[in-house]
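What follows is a single chain, given as structure tokens, in the form predicted alone.
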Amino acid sequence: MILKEAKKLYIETLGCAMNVRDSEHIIAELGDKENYVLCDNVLDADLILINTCSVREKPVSKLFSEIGKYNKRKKEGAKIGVCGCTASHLGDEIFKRAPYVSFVIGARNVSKIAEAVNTPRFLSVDTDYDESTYAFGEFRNSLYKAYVNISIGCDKKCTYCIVPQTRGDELSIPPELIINEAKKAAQSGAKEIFLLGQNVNNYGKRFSQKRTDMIDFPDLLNQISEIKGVERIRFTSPHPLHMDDKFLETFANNPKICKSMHMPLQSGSTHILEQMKRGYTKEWFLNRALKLRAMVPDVSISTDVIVAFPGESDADFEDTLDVMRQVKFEQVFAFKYSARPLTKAAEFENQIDPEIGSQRLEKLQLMQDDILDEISCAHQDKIYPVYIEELRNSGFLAGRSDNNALVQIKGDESLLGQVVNVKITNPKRLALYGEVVL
């Protein structure tokens, strides 16, 4: 029997951790079914894939810029495919604007990748397609951390967000598939399981097939924590609306759940939250965040903030700053509002002058810098268990503390995949530097 020579795949992944996991699924599917191996040089590739994101500014112009760049550089006969969220909402328009693209598959159609590479001008962007029970092959970028999807799609109707239009309605992945995937990852050496979903703490509300058992997100967290070899569990993103007491108590009391929480605020103004259709108030968010601080004193809380959302007044913006003062987030991902296609907010008439938006964003970021300086100083001389995951330049290793602080130490590769105690000797805003202690 003559084995066919492996074909080479180059993939560019844009956007969130869910896109990273989708790319891992694509690599596994093409490796198992089409004999593709990953390469890091686009000039060698037989297939070039762009896994796109629609969330940030100008995703469409960035996409076509990337396609054009690859078309000029690719070797003769190489195919170009477009996947992900921008593919979902542009669909056939991609072929019209870039006729040299071989196929387009949306964010909810990843399992069709093998069919796509063998079908001329293949197009599949169905956001109702059900991949929630599909068992993908095994591929992971990291030996030490395993991303695991627990749901697909999103049921929320946030007026600024395109995700429901690109990933479809929310479905929970059956727990047995999740547990099996986490077990395989742990058996291969991953000590950390990172659960992914648009609203992870809404898990269990709807499955594509009828079930007799009842399971929610805290139940799932407890089941995963019982898997041999799993030492740490992280997740993103929970929705503030679903942060009930059971969820907070499980987070606080299960020692394998890392003590970092992403709580997307978006705005501190109840009025703006209503316009965003977020489903909670400023008071509810503060209640949950401050209760979390009380239950887990060392918790780190990160958030997302949009400034200059349509209709945001000076008073509304001050409400956002007030929440930041009270919660003191360890990390803030702040953005000036920009209209996204297919969203309600893009149709609102009371858009904010971009210059005002820039001024508000700068003010918020300066406040956060002051908060981070205060937080960083508090880390001095503290000792944290750190899971070492990455070899960096100049002899540094990097990892995360239990509460998600980025920690860097001097050391060699023998420490990769180990949890070591690190004393912080030089805390900075974006990273803590320290030394291993026994």
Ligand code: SAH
Given for the second form:
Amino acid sequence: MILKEAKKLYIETLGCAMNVRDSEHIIAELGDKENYVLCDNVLDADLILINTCSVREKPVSKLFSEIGKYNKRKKEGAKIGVCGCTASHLGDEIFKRAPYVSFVIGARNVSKIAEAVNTPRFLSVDTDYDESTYAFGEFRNSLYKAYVNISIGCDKKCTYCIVPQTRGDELSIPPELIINEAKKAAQSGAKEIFLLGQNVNNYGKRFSQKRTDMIDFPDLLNQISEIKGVERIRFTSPHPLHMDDKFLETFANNPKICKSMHMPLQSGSTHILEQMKRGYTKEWFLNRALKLRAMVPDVSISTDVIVAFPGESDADFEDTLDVMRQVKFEQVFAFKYSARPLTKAAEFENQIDPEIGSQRLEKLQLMQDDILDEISCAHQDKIYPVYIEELRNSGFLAGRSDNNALVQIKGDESLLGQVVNVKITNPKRLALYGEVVL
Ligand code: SAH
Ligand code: SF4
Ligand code: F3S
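Beyond the form predicted alone, can we have the form predicted in complex with S-adenosyl-L-homocysteine?
Up next: the whole complex, starting with the chain shown before.
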């Protein structure tokens, strides 16, 4: 028998953890069905894939410059495919703007990847397509941590956000499939399970097939925590609106759930939150965040903030800073509002001058830097269990504490995949440096 030589796949992933997981699914499918192996040099690739993000304008413009460059450098006969959220929203237009692209696959059509590579000008961007019960092949970037999707799509209609248009309506993945995936991951060495969805704490509201049992997100967390070999559970993104007491109590009381919470604020102004259709007020957000701090003193809270949303006044922006001062987030992902096609807010008349947006972003970041200095100093001499996941080129081993601080130590490969106690000797804003203690 003559073994066919494997073809080479180069994949670039933009966007959020959902895209990272989709890329893992694509790699698994192409490996199982089409004999592709990953390569890290685009010049060697038989297939170049770019998994795109649409959430702000910047990554979309990046897509066309990036594939243009790939097209010039690719080896003869190599194909270029575009997947992900920009594929969903631009569809056929991608072929028009970049005729050398071989296929376009939307964020909800990942399971069709093997068909796509064999069909000239394959286009599949249907956001109603149901992938919630599809079992993908197995591949993950990290031996130690496994991403597991728990839902697809998003049912919220935040007025600035394109995601519901690119990923379709929200469907929960049946718990049996999730548990099964988590079990397999744990058996193959992943101590950490990272659950993914746009609204994880809305889990269980709608499945593609009617169920007789009821299950919500806290129930799912508890079930996963019982799996042998699972030591740490993380998830993203929960929605502040659905942070009810049951959810906070499960988070606080289940020792396997890592004590870091993402609480996407977006704005601290109740008026702007209304315009964004977020469904909560400044007071509700503060109530939940401060309750969480009281219940779990070691918790770290991260957030997303949008500045210069249409109509945001100086007073509205001050409300955002006020929430940041009160909550003292351990991590803030702040973005200038970017008007997106297919969204309501893009039609609002009171758009803000981008220069004002830049000034607000800068002010916010300077304030957050001071908060971070205060937070990182408080880590000095503390001892944390750290799950070592990566040996970096810098020679440092890197891992996360339970509450998600990035910790780096000197050491060798033998510590990979182990949870070790680290004493913090040099805390910096972006990483804590320390040494292993017994
Ligand atoms: N489901 C998650 C968010 C997914 S999008 C949630 O509800 O929090 C990730 C982040 O991108 C958002 O939290 C928001 O802060 C940012 N974002 C989304 N649309 C944006 C836009 N039009 N302009 C700027 N930032 C945006
Ligand atoms: Fe976008 Fe809102 Fe859905 Fe998050 S919850 S993905 S911000 S529409
Ligand atoms: Fe994620 Fe970007 Fe799509 S943030 S959901 S990859 S638009």
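Just so we're on the same page, rigid core means the largest C-alpha set that superposes within 1.5 Å between forms. Numbering follows the first chain given and starts at 1. Quantities reported herein were computed from a predicted structural model and do not represent experimental measurements.
Asker: Align on the rigid core first, then pass along the CA displacement of Asn393 between the two forms in angstrom.
Answerer: After core superposition, the C-alpha of Asn393 moves 2.7 Å between the two forms.
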